[in-house]
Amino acid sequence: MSARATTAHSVVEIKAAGKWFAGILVAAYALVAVIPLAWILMTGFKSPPDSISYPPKVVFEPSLEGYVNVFTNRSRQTPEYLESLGPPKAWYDKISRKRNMVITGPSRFAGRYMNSVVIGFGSTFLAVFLGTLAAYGFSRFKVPLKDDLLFFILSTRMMPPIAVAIPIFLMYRTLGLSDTILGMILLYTAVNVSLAVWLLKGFIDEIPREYEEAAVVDGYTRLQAFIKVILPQMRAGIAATAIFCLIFAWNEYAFALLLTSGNAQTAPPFIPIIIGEGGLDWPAVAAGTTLFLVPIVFFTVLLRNQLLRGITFGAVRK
C-alpha cells in the first residue's frame, strides 16, 4: 500500500489577493475612523483664532488655551486693571492674560465629568449585575412565558428615548428624582439592563450545563455552583456587556438634557455650551471632548481582549 501525501485545504481560506483587498478596506475604514478624532485632539491645542480660520489650519502653534477654558472661568478686564494686578503667577494666568482676560474661579466642568463617570459607572454596574442573574434565570431555569417575556425585555430596547421622555420627566418630577444622581444612575439601569440580558443569555447558552450539574455532585449548592463555575467562563461575555452599556451610559444625551440642569448634569450636555468671547470656545470644547473620550478608550482597552472572545463567543461550534 503506497502512501500518498494529501493535503487539505479549507473551504474558507482566502487567496493573497483578497487579504490585500480585505487589508486596504480595513486600513481605509481605520483611516476614516481615525481622522476626526485626531482633528478633535489637534483642536484641543490650537488658540481661538486658529481653530476657525479658513482653511483650516494643519501646522499651528500648539496651545493649552483650550484645556484652560474649559477648566475655568474667565473675565476681560481693561489692560489698566491688568497691570494692577502685577505679573501672573500662574502659567495658566499667563495664558489668560494674552487675551486680556483674567480667571475668576473654577468652571462647572469638573463636577459634570465626575457624575458622568458616577452615572456611567454605577449604572453599569447595576445592569450588568442584574441582566446577569436574570440571564441564568431564563437560561437555565423553566420559566412560564420565557419567550413572551424575553421579547417584552427587548421591546424596551426598540422605543427611542424622546417617545418616553415626557412620561418619565412627569414621573420624576413627583417622585423628586429629577436632577439627581440617583435617579439618571435608575433611569440607564433600566435602559440597559434589557440589552444586558439578552447578551448575557447567549453567552450563558453556551456554557454546558453538565459543568453546573458536576459542581453539584460534588456538594456546591446551585450559587455556588453559579459563582465558582458559571461567572468565571461568562467573564469574556460580562466585558463584551460592560462595554456596550457604559458607552450607551456615557454618550446618552436626550435623558440628560431633559432631566438635569444642575445637581446631575452630565458631560454630554455640558460641553457643547462652553462660551467663549463671540460664541463657541471651539478649542474648550475640542478640549472638554478629548478628556470625555479617555475613560471610555481607556475601559476599552483594558477589557480588550474579553470583548475579542465576548463578540466571537460560540461562533465556532465543536
Second form
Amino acid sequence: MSARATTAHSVVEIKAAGKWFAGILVAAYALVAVIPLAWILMTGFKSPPDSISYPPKVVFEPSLEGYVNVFTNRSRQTPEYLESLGPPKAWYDKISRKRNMVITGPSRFAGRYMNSVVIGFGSTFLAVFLGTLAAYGFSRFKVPLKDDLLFFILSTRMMPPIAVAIPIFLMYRTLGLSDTILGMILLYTAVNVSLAVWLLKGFIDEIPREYEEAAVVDGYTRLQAFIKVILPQMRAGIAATAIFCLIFAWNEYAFALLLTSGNAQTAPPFIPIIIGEGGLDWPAVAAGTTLFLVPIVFFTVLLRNQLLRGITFGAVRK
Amino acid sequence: MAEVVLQGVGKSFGETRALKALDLTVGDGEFVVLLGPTGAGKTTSLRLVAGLERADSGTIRIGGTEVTDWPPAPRNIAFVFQQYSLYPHYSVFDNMAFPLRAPGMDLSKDEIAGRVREIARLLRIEDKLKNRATQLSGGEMQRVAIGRALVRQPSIFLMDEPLSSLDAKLREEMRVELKRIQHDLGATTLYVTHDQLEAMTLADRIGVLREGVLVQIDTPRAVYETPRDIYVARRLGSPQINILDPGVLTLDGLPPGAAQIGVRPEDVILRHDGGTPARVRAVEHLGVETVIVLDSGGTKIHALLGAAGAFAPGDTTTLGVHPGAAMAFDSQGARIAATSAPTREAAYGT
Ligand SMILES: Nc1ncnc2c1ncn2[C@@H]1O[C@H](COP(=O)(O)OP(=O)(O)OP(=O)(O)O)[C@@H](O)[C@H]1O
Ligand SMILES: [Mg+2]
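Having looked at the form predicted on its own, could you now put up the form predicted in complex with its partner chain?
To see the whole picture, the full complex is given below, headed by that same chain.
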C-alpha cells in the first residue's frame, strides 16, 4: 500500500512534468527571441523593394544587394553613361548596374566596424585586466572600508548612461577626448570595470586560499602564486566576464551616439542611418546588423563551456 | 631537519583567542602530534609556524634562528593542508614538482623528475604521475599531497589532519605508511589531528590542546596513563574513561580531596567478589574486544573485555577495578597524583 502511494507521488514523475513545462516555456521564449534575428537575417538578403513590400514576403528571391550597399557608396547615372562604361566587371558592379548605379567607392561601414572592434576589445581587455587585479585585492586582502568601496564601485552601474552623458560630453570636450578611440575605450572600461570587479571577486572567493598559501609556503612570491595558481583556475570566470564586458561595449549606443561622430564612431550609431534612395536602405541596415552580430556569436560559441561554468559560478562542472 | 621552538606564542582573531601563550618544542627528527577538538587552535598553530599568520606575542625559532616575523618562503617548511592541497589544473607530476620549481630552487629538469619519481615510488603512486590531479581517489590525492611535502628537504613538516578525509581502512594504511616514511627520513614533524588513534600511533609525543591552551605534552603512554586532568583523560581511550562520583564504586586508598574518579573501561573488572552490583544494559562486540555498558545505581559505566564473557543485556553482575588503576581528580578536574604509573605497572606486571 505504501509502495503504491510512493509511486503516485513519484519524484520522477513530477520532474518529468516539470521538464515538459520548462521545455515549452524555453521553446516559447526562444521563438520570441529568434524571430527578430531571423527577420534581420532574411532582410539582409532581400532586394530593397522586397524588404518593404506589404504583406511582408517570407519567400523571396535572395539578393546580395544589401551586402553590396552596406560596403559601398553609389551614384545614379543615365543609361547613356552606363552604356558608355561597357559591361560591368565584378559581380557587385553587376548588382548596382541593375539599379542604374555605379559604385563610387567604399562606404564608411568598414571603418566604423573596425572602430567597434578596437574599442570593444580594447575596453574589454582593460576592464578584465583591471577588474582581475582589483577583485583579487578585494578578495584576499584586508581593505579598509571594503564593503563601502565595493558598493561604491557597483553604484556607478545604477544610473542610466544617459544621466551622465552630458557631463561626460563636456568633460571629454575639454580634455580633447571626444570623438577619439582612446576616449571611448576609457569610457567603456570605466563602465565595465564595476561589473568585472564584482563578477571576478565572486570567482576568486570560490578559490580556496590554501592554494596560494601552499605556493607561498613552497617558496613562490604572491605574484607568482597568483599567476601560476589563481589565474589558471579563474579561466572560466575570466571568459564569462570578458564576454559580458564585450557585449556591453559592442552594443553600447547612447554614449557612442553622443560622443562620437566623424572619427571614432562605432557601428551601432552608424548602421541604422544607412540611407538609400528614398529613405532607409533596409537590406543594407540588416546586412550591417548581421555582420555586427557575428563576433559576439562567434565568441559566445567558442567559449560556451567556460561561459556555462562561469555564469553559474562553477556550479556546472564539465 | 631542524628543531622548532615556540615560546609564549599567542594569536587572536578579533575577539577569539585562538592560541594563548603556546610553549612547544619539536625536537630534531621528532614526531609531535597536537590533539584537540575542532576550534582548539590546531590549524592556527601550524599556520603560525609556517608564517601564514603573524603571532601577536611570543617567538618562533626554527633551527635556532628566530623566524617570528619572517615571511613563509625562507622558513623552508613543507605544509600538508587539511584540504584543497592539489592544484586541479596540473597533473600529479606537476603538482609534486611544484615546490621544486619554486624560484631559488634552481634544479634541472632531470633532477626534478628524478626526485619526483623517487618520492612517487615511496608513496606507491608512480603509475599515477600522468593523471590529472582531479582524476584520483581520495587516498591517492592525499598521498600526492604528502608527496608534495616530501620532495623538498624542508626543515620541518607541518601536517594538518592529512588523513581526515580518508575512509577508516585507508587511514590505517596511511598511518603506518606515514610513520614509516617519517622514521626513514628522520623528518621533524608537527602533525595535528582530532583523532586520538592517529595521535597514539604516530606520535613520539602528544600535545593536548584545549581552547588555545596546551594542557599537557608527553609520550602517548604517559599522557594516557597519567593525564593531567579529566579533559586530557577523556581525549584518549575508546570507549572514553568512566568519570564517576567517588561513591559509585568501592575503592581502597583514594587520596583525600578526590571529587571524581576516573576508571578506564579496560580497568573495570566484572564478576568481582564483593564488588558493586550492576546491571548489563548493552553488549557491543568489536571483534577481539567487547564493550559492556553497565548501569550501577543510575550511573552508566563502560567496561572493555578481552572476550565476550557470556554477558547479555539484563544480566546482573558485580563491578571492581584493577588495583591501583583508578585515577582521582580534585574538584577543579586536575588529577591527584597518587595512582602513578609504577603502581599500575606493578598491578599489571608489565
Ligand atoms: N582567519 C580567522 N579569522 C577569524 N577567526 C579564526 C580564523 N582562523 C581561525 N579562527 C578561530 O580560531 C579558533 C581556532 O581555529 P583553528 O582553525 O586553529 O581550529 P582547529 O583546531 O584547526 O579546528 P578544526 O579541527 O576544525 O580544523 C577557532 O575559534 C576559529 O574560529
Ligand atoms: Mg583545522
